[in-house]
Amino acid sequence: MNTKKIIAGIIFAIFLSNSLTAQTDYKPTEKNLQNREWFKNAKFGLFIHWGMYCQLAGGGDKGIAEWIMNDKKIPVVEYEKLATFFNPTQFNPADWVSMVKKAGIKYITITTKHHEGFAMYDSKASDYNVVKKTPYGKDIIKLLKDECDKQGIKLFFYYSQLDWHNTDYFPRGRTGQDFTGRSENADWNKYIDYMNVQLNELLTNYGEVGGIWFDGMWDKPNANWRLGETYSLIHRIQNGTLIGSNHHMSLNEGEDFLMFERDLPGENKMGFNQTSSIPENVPLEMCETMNGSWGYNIVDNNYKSSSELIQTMVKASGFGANFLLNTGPMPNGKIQPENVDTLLKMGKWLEKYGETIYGTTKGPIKPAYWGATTQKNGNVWVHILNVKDENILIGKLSKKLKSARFFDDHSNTKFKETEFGVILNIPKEKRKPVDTIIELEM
């Protein structure tokens, strides 16, 4: 049967069954609210950037990875050849998920389609996918989803709204310009229809989906993305699925969590964040790389230490945000040993100190140069990450402090309440190399 007719039929069926009008006055369902609460408590996720770009593995430049098609100006007709030798025969989803659990990670977010436009699942909307075009010929997303379900790990789907391959992504945005060789006889609304069909597939064929992690709106920030329509589609098919978008701005109506790329909430060291306000009761998430690349990059060995990443996770928790830490699997389907080693070290730390991270909310004192605070069920933990003097001014508390004791051995430490806030005494012999945790009793 003609593929175009099949796609047209799917689109027609989607848009006839219930009107997908703009999602105005969005009210999350009870299941959605429950999933938000689960998400806020999870605190630690694994981001997986995996696509055909992993085979070019950096192209001789640090940080290029998943952007290599754009940065090296590779035409579509040439880039498509990558699919003919994408064959990750050593991909073992059971190994991936088992490692994730040992690392104390509660959910995975994986790229189902990145900016290159290639689907890592069996899409009927386009033959440009891992099942139809590669010698591997298997649905990677289904294999991983089945294993996540088996081992009790939630799976979220990253989906790029930006597409350097699809002809109908026109007019071009800030990236993927004329070098691609795509026709300019295009229809933007047809592209949005195509995107909604693929989202329908992901939400229909893979069981319960934790969330949809959008990326790419920043490429054409003023375009008519028909967001209300797309968000209504997602919430209609699975009303518990959370929607987030890496547009670097404040929440749009219909979005369920707010994310920050390589920055803590409210910060803008990377130059991405244009968020004007952070809602009080909406889940937050910070995503970060282990080196300088999202996708696998053979020449990027600038790895962050496990200690540095643990401290970033702690600070994210101090803002009430999840920490989504990225890995880019290798072309053979394995996760880099360096990344596995880092994740397992973080898991060891969480085995001992996870009580002060999982299920917590942001603490009573905002994160500062010295560290952060978290709290849960009346317990308040002060995480001292950077200490030079024995006495540290951490700021003001809303209640009178009764006691302060070290988390590791439960011994008391001295403290003083001043007009400027609480001063804690941290003797050198009590300090830990990564995080010295003190539990406060009011």
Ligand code: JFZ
The other form holds:
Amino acid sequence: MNTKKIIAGIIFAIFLSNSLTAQTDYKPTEKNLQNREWFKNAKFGLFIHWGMYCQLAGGGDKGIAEWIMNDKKIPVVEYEKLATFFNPTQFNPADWVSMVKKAGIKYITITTKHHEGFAMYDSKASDYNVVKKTPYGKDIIKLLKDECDKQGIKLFFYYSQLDWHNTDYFPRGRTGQDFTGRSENADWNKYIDYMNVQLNELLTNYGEVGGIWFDGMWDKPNANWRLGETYSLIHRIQNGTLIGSNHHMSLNEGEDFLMFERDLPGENKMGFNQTSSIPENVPLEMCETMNGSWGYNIVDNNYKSSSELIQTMVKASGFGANFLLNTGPMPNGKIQPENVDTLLKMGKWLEKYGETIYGTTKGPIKPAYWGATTQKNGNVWVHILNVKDENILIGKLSKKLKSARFFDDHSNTKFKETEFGVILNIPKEKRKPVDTIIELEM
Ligand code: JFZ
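Next up, the form predicted together with this ligand, please; the one we just looked at was the form predicted on its own.
So here's everything in the complex, that chain up top.
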């Protein structure tokens, strides 16, 4: 072997090892960067978890919904029967999308395949899909996408890399183990190929895709996911599509946004977010449930109030992050009325106060126990959430404060600048139950 060949070999080896974990030398296109800006400004999305699991709806256990196959140890051959009952005759995408618009939501992220392995769209890669296996027989994703295009809502695709149905998902990871009854005559690389074929379909057959929301790598963190290949494939077919992954770690090369599951950026209340650094310019997104479940769960009525959810959305905005709020549609195709009610209440609030949320970036003062700040075009808004004190030390501003006034009636807010920062005075009668907003002029 001559030196040239050896060097070429080494370079190839480096390329290969990088391509296992990331898309090497990824440079987002102009279009991708524009979409990132759009995404940052959007602030509020609807997450939809819909799959065969919705029909088991809780299974008598508050915690179980889309995880029921794993948690109740249902073998593949039994679980497959669920598809033969799935017939959401009342699914009306126009209703969903109109409701979404009224709620002030700018994009939808829907499960195209969850851990159960069932494709909610017309996939040629596997018959295990909604068109082939259910009496409904229609492509849910296509129906929703067409309606989203019609009403100007962006659609993102959730795709589970973890798969409890496909035999080639082997060696098994932390979940979906022996009880599934799958053969061990399997080939991991065939599984990755299969996944890439499915992603190819999703990016080819449905027009412009807002983004791909990956989930499930955490099931086998040390496996060779061939991420570089998958990410380049996606960006090659649609260079504007944003890639994000729920791996709970820092950003990999090729990913366009960073997400946080049920935690505000930098928090780790849930115990699984291990993101060590948050890059300055990358869009952020936090997802949250309306009760304790992602998929429809008939016995989980532990609903968060619209006030609580608005406050979380405001805090997320204070971190510069989008709020992706989840609902799990029912087996009949409807979104449960409790959730619709909550979303519409949020929409009402946004109609009035959306100016302080949409298109903003995080404000000059970091979110704290009292609330958060947001800003846009030189306007700075302080959001006081849930604080009973009349005088609130919000912290230091880099510039001198000229004036402060209540967003609602434009009356002046009394303030004091001290060595510890600005203290705002908010008399009881000026307080709003959800969010008292003060506009600062510097
Ligand atoms: C994942 C999914 O498992 C869940 O069903 C849902 O889709 C959510 C948005 O994302 O949630 C996780 C992922 C990883 C862990 C826990 C929940 N984990 O590593 O413990």
